[in-house]
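Okay, so here's just one chain, in structure tokens, the form predicted alone.
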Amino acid sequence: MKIFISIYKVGCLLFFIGLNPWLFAQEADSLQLQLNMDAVYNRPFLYEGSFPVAVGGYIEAHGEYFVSDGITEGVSFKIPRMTLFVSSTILDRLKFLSEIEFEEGTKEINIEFAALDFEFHPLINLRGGIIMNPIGAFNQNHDGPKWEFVDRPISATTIIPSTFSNVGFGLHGKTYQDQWVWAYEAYVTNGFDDKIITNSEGRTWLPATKENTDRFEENFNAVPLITLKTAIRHRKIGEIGLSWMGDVYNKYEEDGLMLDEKRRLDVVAIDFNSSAIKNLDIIGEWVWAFIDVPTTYSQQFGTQQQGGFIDFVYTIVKSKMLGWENAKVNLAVRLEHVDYNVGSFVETGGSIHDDVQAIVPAISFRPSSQSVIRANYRYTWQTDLLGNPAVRTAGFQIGISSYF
């Protein structure tokens, strides 16, 4: 009964919120020059049919077997998420899109995106509602069927807490010139809170702020989170994007009483993707986080974090297979690195560690670009704060994902 009540509440909320002007009426040339910022509406269900309201989504499921330093919990199966999209053309140049995610069999139900877009000019569009902060590329372009890998990138989920959404408003737009397209996004939203340092992880941990669901009702300290992104793409070369988000994360004042100085959090990311080499896609992202941690906290709380990933995806076969006309077989590899505490110990000058590395070779079969069967081997080694011998984890994952 609680699940049905939650779904009903989500449905009522969706009735009042909405999104993007280019969902149904882009020029043919512009459809070929989409950027990561277009990911929220670059989904198959939006281009089929002529109904005023469209519904679609995607699903992911996988099984895995891992061994960590000789210890295993055996085989397990997961359905990490099922996501629903609802969109509507309310009026000409007034659009709506929402994304609702059901995690781990309705253990959590989250509205990740639900916003209205008012198009005044291709370069000036007003967006308001629950907005996916455009930091990096993965936070916006995160749909499971688009990737050859079962797990999401470590840096994009533990430094950038993807998927990260907040209530707010802003502007976005883009313009085309021959082979080039340039775009921008600028939003003011609710933001982080002090859980990034007052959490059970015992380290600076940006994902902890997602536990504060009150951020969809009010801002923690009245200082808005500002997120800015610019990106440029060449038809034959690829795309590069630069983004920043920052705000004051602590409760520094209450009822006119000063509790602490303002403590800032700033995150900078660069992302890129390219298909310039035939049959080879290269996708990457690197992020830096700078956190003003109080001196009363120990050195295990990092004031700077950094990390990223790079994917190489090579198509080895593209032909009719098993009755599917444009099926593909891809070989891929992902390289990952995350450092949760960049710096040195004050007492000794030695490097602080608390870092993770991973390599993930993969093979995938795609009956179409909208569906994938993928097999991964993930090898991870994680070093603690003091740099003791790394904990090594390795295992296999087999998963499926598809839009519907």
Given for the second form:
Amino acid sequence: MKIFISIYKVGCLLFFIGLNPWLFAQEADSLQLQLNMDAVYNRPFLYEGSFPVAVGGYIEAHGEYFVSDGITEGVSFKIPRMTLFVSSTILDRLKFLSEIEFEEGTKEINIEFAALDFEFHPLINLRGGIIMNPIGAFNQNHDGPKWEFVDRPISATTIIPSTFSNVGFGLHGKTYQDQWVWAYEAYVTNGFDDKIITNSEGRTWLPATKENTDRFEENFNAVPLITLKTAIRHRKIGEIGLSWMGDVYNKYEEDGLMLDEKRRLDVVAIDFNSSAIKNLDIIGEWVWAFIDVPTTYSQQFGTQQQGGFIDFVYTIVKSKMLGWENAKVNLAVRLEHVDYNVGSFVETGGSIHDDVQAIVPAISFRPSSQSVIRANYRYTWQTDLLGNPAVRTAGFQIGISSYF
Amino acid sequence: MASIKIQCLIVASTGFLLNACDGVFPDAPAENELLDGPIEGLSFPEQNVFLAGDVAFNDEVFTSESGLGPLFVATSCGSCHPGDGKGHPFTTLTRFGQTSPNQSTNVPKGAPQLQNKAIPGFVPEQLPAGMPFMKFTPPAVTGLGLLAALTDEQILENADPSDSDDDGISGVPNFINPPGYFQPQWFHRQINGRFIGRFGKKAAAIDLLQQTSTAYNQDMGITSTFEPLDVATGLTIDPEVSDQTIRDVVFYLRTLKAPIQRDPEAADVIQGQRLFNEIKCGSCHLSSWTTPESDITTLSNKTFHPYTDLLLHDMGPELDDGATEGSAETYEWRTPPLWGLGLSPDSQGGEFFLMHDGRAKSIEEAILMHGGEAATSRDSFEKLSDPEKQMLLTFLKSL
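Give me the form predicted in complex with its partner chain now, not the form predicted alone.
The next block holds the full complex; its first chain is the one shown before.
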């Protein structure tokens, strides 16, 4: 319980800092000072004359071949997502943007983002609609063409259930001084449900909450999900962000009847990116999740999860290639770790495992910054709850992705 | 300069890809290092049923929506039997209610098994105060079809209730009242309305259908047409798993391969097996059996080596938990098969949890916990020299 109180205090602190306009003086925006939170607007759009609506999107497709402990499912081709953007500047300081995603063909069709932004002051913007909860960086900055790897980071999709969107309202803003930009976001939205611990994965699994499409219609319980983020960026050094989201995830009351105790879920993340070293980009994110699981439930549902990734992307060639101006060839590597169940068994005192490690070397060719042809090798070690010998999976993925 | 870099890159990438198939993909573990996998010789239709059972056994995780609980011990078959091997104390079963052989009255509420976990909003069972109980670590499930194919006559051939050969070993069957859905096969033999149990720590299950249906019900709180009573209320509710799924799982269990011995020709293994027989471990841990004709062709006329006689033996007061099942005395336990013993740490999180409740943390510790009819063998083991003990342990780890 103490840890939840501490997290709550951190959250309040972030929120307070976020609303403190005196910390930074104002300065004009610039591309060099784009933050992860700007990713939603920092996309190529197609404008047609004075037509007030701009459209855009991106697509990702790939082929892969994996072998798991000597057994392969063979070659497989996938189109994980195709996304359409529609944006409109309704008035000078009133904008609308939507992002509709088609996953794996039409297996899932989601409105990932559909929000109105009212700017009252650079530090005070009201956002309402379907928003992407600003937890970590990847959830907001997830467009396929921006990344050198075919798969999304494991921690950013299985602890933070990217892309995680909810209906709600909130404030965001930023301010500049010299080489610095500072920003905050604070939202109140619908949130999680009890599927996070009653799912067929057999573990605490935050992505299971996305099965509840009713969350766009009503909150699962009476308690809203609060998400707070603050980030700071130096033009030459990079960006670091701190974020928190917290919610009661279970249905503790129905029709006036008390069904259970209120059970909290809190997620804390730190993200960073830097281009301080010439030709080298470093991007990383680490997340901790704390879940109040009933002690009488199975220990296979973890009360704490943690994980993250770090990407190193090194540009080895940047020149005109094959007729493309400003083409690039990048070498990259991603290191990943996720522990879905931090703790130890009551019966033996031994560590609970249920963890994954991966290393992903990659190479990419970018005809422009908006398009990428990428190939990576992925080696994954996945250990079960008990810590039995890890299942080793390795394979190659080759894919394309581009804004359009 | 750029073109040189690109050429170097292409050469390096090509070299890497040419070597890609050699070492970059993880190899399959050796067949004798794995417990899962089908017995050889299944037909295509049989492989399809095996696969369906495999999915139900290892992949299906029950949730409150799909029927889990509300009281339960585990959420899936695979969580108790990872990789089809022995389980971990985390999913240990607690059995209680019967404190003497053949007891059918005064069975306390909640018996025969404690459901010590509950879905959110429910309260798990508590063991009645002062009630004797047994804890069962989940066993490996490999090779069960071969044991299931044996005839009751074969099992009875090794029984010696009155120790007529005066060797100190007096194996007895556990006679079980069959559940209503039990359908006797040609190889079953009815004795005073009861049948011989051969599965479970006390040999309380007659066949794999009973074992499977009971496990769905008592371990996961899943009702079926075979076991229709909800463990929380004791009342009938709609079936939560289909007959077909249960039969697929039974087929899967029947057709899992038997564990394969490692290094059977190694000198230490051969010497260890000689010592194993010399100190008469093999009197109960009977090495070899041969199946009769079976409805699954590949199970027919197979000689296999489970190291069990499927009979109950007095294991002494140290292993008397005060609770029992069927006609077994509280101090009697079925001889557990030793095949796959050396692979136990691969399914028990890198450790050994042996004996019926996982109390032994090594094979040697398990041997030293043997009492009753096994006391002479245990004493003989203690008298072996250290190298001899090591050879015996090497043999057991090779199984």
